[in-house]
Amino acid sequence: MDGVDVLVIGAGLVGCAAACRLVQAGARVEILEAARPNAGASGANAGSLHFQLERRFLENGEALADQAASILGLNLLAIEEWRGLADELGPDIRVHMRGGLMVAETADEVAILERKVAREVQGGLASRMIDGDAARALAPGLSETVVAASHLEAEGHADPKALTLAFAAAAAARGVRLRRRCRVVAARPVRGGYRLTVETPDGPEDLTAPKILIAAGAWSARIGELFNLHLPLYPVALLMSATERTAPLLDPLIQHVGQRLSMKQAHAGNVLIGGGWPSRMRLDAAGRFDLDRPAEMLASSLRGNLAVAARVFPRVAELNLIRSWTGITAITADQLPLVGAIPQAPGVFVAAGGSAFTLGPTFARLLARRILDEPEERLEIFSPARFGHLNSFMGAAGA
């Protein structure tokens, strides 16, 4: 081996945070990044801290909603993790946990909210139902069309770009080397670990380590192929927008139970608007989704997203829109992240597939324990083993 215990592939939030936790525990770690830190979803997301069950878990039937409720224990851990991050990493990460509202405008939406809150309370989350007037008291300017909301005091937002860089700096201070413009192009098992071939600015280089963490976001499935593995991660391109800066206007995070909407006011005064509206993935020369180029913005998504935002919070319609952008993330077939050891490739771990901002710091802390062979059962629901049948005829590269 090359004097490194763990090679981390990807310098997004989870990769940098995991490297930080690993080196804090005494491991020797190196990060390989094909571009630059925050190049993927970690630098494109809007920084929402969604601890209530998200709309995407509620819109596809009760079975998925029940399954999603099983992650609430991890949400509780994440709340405590976030409360301590500013003290650990500094105030520049802009953690703002002043509450979140998931609003409803119809009787059917209220019924969904009530079922959601019942699941959350059963799981230990301190969410509560409030009526429209109470919601407007927490968020003056909220539309009269809002008839009810679920409220959670712990929700909020943070600065996603600053958070990744803060973890990277903390890891570097303890000796972690972050190598930019280093793309992994091959992987093979060797005695005691794996050898990776890396394209670097100075030419190809072979690196070896006993353990590998794939934390490459939407690129993680492609990295898995190098290990002769199927990682069932599917890229999706989403839309975000930002208004001009304005005086304090919106304190809590706003979500909608029946519409695609996530809205908050960042520390600089811009209102950030998103919520899962699609963009169109571009294709590469081989006809595959191109993960290296920004997705194409869809005018229909932009119009729809802004219309919902203006209807729910009319004062936002008075602001100028200064920027809209797309970002590519990845999801799994069951909407739950893919985090843990890959059984068919001993020593290879993965962390990808959604919730990587809200739960990313907690994933990193718990996964570092697993990588270092410490007992840790709280990630079992996200284990790649649940898709093990896809790799029945696969296995570690070259084995």
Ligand SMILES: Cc1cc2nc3c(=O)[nH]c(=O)nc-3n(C[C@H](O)[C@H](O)[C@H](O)COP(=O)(O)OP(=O)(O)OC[C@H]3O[C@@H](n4cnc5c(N)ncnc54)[C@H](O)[C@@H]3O)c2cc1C
The other form holds:
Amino acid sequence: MDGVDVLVIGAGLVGCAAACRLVQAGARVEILEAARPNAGASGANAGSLHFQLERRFLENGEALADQAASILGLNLLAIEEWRGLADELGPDIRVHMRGGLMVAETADEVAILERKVAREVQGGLASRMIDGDAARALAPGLSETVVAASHLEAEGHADPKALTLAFAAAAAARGVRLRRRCRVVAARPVRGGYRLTVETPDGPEDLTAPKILIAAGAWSARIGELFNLHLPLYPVALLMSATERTAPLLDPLIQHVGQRLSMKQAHAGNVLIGGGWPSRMRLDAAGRFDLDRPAEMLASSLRGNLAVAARVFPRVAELNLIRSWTGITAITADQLPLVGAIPQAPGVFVAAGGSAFTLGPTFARLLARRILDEPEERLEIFSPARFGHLNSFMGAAGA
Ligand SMILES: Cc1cc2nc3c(=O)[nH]c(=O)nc-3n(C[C@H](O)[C@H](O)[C@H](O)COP(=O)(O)OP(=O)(O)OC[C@H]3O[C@@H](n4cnc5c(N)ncnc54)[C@H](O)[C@@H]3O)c2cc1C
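Next block: the form predicted together with the ligand, after the form predicted alone:
Expanding to the full complex; the earlier chain stays at the top.
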């Protein structure tokens, strides 16, 4: 072995945060990054801290919504994690946890919200139903079409790019080497661990370590293939837009239970508008989804996203849009994150999928314990073992 305990693949938020927690616990860690920190979803996301059950969990029927509610335990841990991050990492990460509203405009949407809040309260989250006027008191300027909202005081937003860099800096301060332009292209088991082959500007290189963490976001399934594993993570391309800066206009995070919408005013004054409107993935020369090129923006998504934003919060329509962009993230078959040890490849771990801006720091803290063989039950429901059947005929030979 090369004197490193854990090789982390990917320098997005998850890889940098995990490296930080691992080195704090005494492990020797190196991060291998194909491009640069924040090259993936961590540099493109909306920065929402959404601890209420997300709309995507609610729009596919009650059975999936019930299953998705199992994420609430992690959301509760994430609230505590985020409360400590500004103190730990400094003010640049711009943590703003002053409340979030998920709004409803129709009676059907109110009914969905009520069921959602009931699930959340049962799961220990302090969300509550409020009427339209109470929502407008918390977010003056919210449209009269809003008839009710669920409110959670702990929600909010932070600066996504700054967070990744803050974790990377904290890890570096403890000796973690982050290798940019260092793409993992092959993996094979060797005695006592794994050998990874990386492509660097200076040519290929082999690196070995007893343990590997796949933290490669939407690329994680491709990394899984290097280990002869199926990781059921699917890339999805989403749209984001930002307005020009303006004076303080919107304090809470706004989401919509019946429409795709997330909206917040970032620290610099820009209003960020997103909420999961799709973009179209490009294809590479081999006809596969091209994860290295930005997805194509869809005019219908842009129009739809801005229309909902303007209807729910009309004053946003007075602002100039300065930028729209797409980003690629990963979802799993059951929408829950994939975090933990991979049974078919001892010593290989994965952390990907889900809303990993909100949850990434918590994945990192818990998974670091798991990687270092400390007892950690709280990740069990996110374990790759739940998709073990996909790898019944696969699997890296034991290390
Ligand atoms: C538009 C958009 C909006 C979003 N909004 C929110 C939000 O508001 N709140 C929220 O909680 N979540 C949000 N998300 C999801 C969130 O951004 C992601 O879950 C999170 O950033 C994932 O971080 P990551 O570190 O796992 O992956 P990434 O940030 O994608 O990092 C993966 C890294 O792996 C590297 N890599 C890939 N292949 C290799 C290789 N072979 N060798 C070495 N390195 C490699 C990549 O270059 C990349 O830097 C959003 C996502 C998008 C796209």
